[in-house]
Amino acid sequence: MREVEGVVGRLGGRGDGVVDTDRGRFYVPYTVPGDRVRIAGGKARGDGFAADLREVMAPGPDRVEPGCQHFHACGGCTLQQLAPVAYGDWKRDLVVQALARRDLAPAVAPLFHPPPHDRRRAEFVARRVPKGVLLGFHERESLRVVDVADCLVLNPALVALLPGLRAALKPMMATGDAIDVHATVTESGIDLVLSGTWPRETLPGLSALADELDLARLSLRGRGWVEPVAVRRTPVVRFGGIGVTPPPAGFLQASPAAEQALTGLVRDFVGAARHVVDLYAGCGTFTLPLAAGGAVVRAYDDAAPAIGALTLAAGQGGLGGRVKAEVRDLSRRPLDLPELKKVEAVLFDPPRAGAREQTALLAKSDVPVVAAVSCDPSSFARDARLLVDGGYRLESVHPVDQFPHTGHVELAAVFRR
């Protein structure tokens, strides 16, 4: 398609500018409302076409200079060009719109912003090329790797890891090889997991990498297995002051500041409830703070390593009598009504697909308080509708910017009978 000109009217749900012309609707990355742009249309996308930005002919009022040297190349951040106030309003509005599509209009708080350089975990990709190793993130909608030298989002310890890791991986990889690198900052150092096609018998030779990079733990992940090859210091994160050793590549909230904000909200929502159920509990992000505050908590998750880590941490932290953790697939076997009797509060923090099966049963229960944490406003709104139709009142929703400069937004909310 030939190049066209137009003005960005608004941002779409993914953060791309929407340009309506007599040739159709175009979704243009790296733009802001009010930009007059020259674009080239591409493949069909939804009700319009994806487009490439050729030129910003005149900037909109909320355009600012991006702060990262990798902006445009790196596919991680796509909204650094949007002024902070407009960015916060747009992200909050993503939540408002998702709720409105389900005829819900609760009080929605302003967006919570974590500080810069707060992200403690990252999934890098390493690719061996003739001159060395590219280590960083994929370009937008591409398998090409941006060799990252700095990042406005990541914890500085993750950025500092990259030069040494490049050098260490170079002799271990053949040209054309690619591996995934999962890195997490913990109290005792970086917990690193390498995922690739290396045969399992190479594990002993990799243990020297942990010493070279001063890692807390180094693990290798293959198809269906994860195995630590070196544990120099036990990785530790804390929930409610209780130390937890997460399983290799186990789920953690990406931003400690966002996690602290979500935990504070959950505590406020649950209040004085003493018999609490935590669904999709993981390693105990919310279970342990609630139990440390005096609640008796039944925790459920389908990830056995996470439940094992939670059980061990509760016992070592003196909370064994207040925490009972169980491995359970809540989409196939949600808690039924007898299991919800005498429960004073339920918390659920499901994966992106939401908790349809469980909220359908919660809607029939007499649990006084339901607290929710969600990483997807659309699936949350669907589940919220089920609860409201079952007699709950959606009292308030609090958006949290867990992944800055992206179209991703998380939230916490509370329902009361």
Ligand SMILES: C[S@@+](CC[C@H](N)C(=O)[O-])C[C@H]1O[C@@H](n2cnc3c(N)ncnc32)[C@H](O)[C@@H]1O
Contents of the next structure:
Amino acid sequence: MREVEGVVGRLGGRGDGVVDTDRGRFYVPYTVPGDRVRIAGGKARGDGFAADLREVMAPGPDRVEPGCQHFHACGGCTLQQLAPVAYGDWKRDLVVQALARRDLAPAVAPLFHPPPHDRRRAEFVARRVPKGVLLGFHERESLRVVDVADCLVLNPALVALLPGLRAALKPMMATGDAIDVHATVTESGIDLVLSGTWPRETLPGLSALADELDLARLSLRGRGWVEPVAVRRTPVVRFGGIGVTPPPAGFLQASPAAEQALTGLVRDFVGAARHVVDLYAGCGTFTLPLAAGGAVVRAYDDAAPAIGALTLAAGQGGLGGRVKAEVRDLSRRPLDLPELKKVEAVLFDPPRAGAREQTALLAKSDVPVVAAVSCDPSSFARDARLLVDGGYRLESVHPVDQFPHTGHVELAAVFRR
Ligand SMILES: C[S@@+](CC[C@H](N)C(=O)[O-])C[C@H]1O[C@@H](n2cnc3c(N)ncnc32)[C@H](O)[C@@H]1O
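What's the form predicted in complex with this ligand like, now that we've got the form predicted on its own?
Whole complex next, starting from this chain.
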């Protein structure tokens, strides 16, 4: 398609600039409102077309210099060009708009920003090419790998891991091979999980890799399984002061500062409630601080390794009597009304799809406080509507920037009867 010129009117839901022209609407990445741009239109997208940015002819007022050498090439960040205040307002507005689409207009707090370099876990991709191993993130909407040398978002320990890991993987991969590399910073060192099928003869090499890189733990992951191959030190993270060994590649909040912010909010919401239910509990991010604060917590998650880790941590941390954790699929078997009787506060923190089945039942319950953590404003708004229709008041919503420089936003919220 021929090139077009126009002005970015606003940012869309994914963070791309929206340019309305007499040739139609274009979604242009790496732009800010007010930018006058030259663009090349491409495939149809929604009510318009995706477009490539050719030139910023005149910058908008909130355009800043991106801080990372890989910005534009790397698919990890899409919004480094936007000034922090405008960025915070835009992300908060994503939450406001999602709620407005369900006719909800609660108080929405300003966005919580974690500091740079706070992200403790990353899913890298490694690809063997004739010269060596490319290790980093995919390019935007592409399978090409950006060989990451630096990152504004990641904990420096993750960036420092990359050169040694490239060298160590080189003899173990054939040209053209690609694997996923899941890395988490823990108190005792890096917890690394490599995907893919590895021939038996590479296993001793993998153990040596754990020594060379001074990893806490190295695991292999295939379809539906994950197995530690070297545990040099037990990986430990801490929730409410209680040490937990997360399962390899198990869920953890990405940024510890964002996690602290969420935990603080959840504690405030739950207040002095003694009988608490934590739904979608993972390995205890919220269960353990709540139990350490005196509550008796029943925790549920469908991931057996996470529930195992939580149960062990609660026992070792002296909270065994106050935490009861159970493996349960909450979509198929949500907690029913008799199970919610006498519960003083419920917390739910579901995956992106939300907690439709469980909130439909919660809406009929008489639990006085329902706290929510969500990584998807749309599914949250749908579930919030169910609770509000059931008689709850959505008191406040607090957006948290768990994934800086991207279009993703996390939030915590509280409902009360
Ligand atoms: C966003 S994570 C939150 C975990 C935990 N609250 C935390 O902050 O670390 C969502 C959790 O929901 C669990 N999960 C996903 N689908 C589920 C289901 N149908 N029933 C129960 N748990 C589920 C996952 O295993 C994961 O631990």
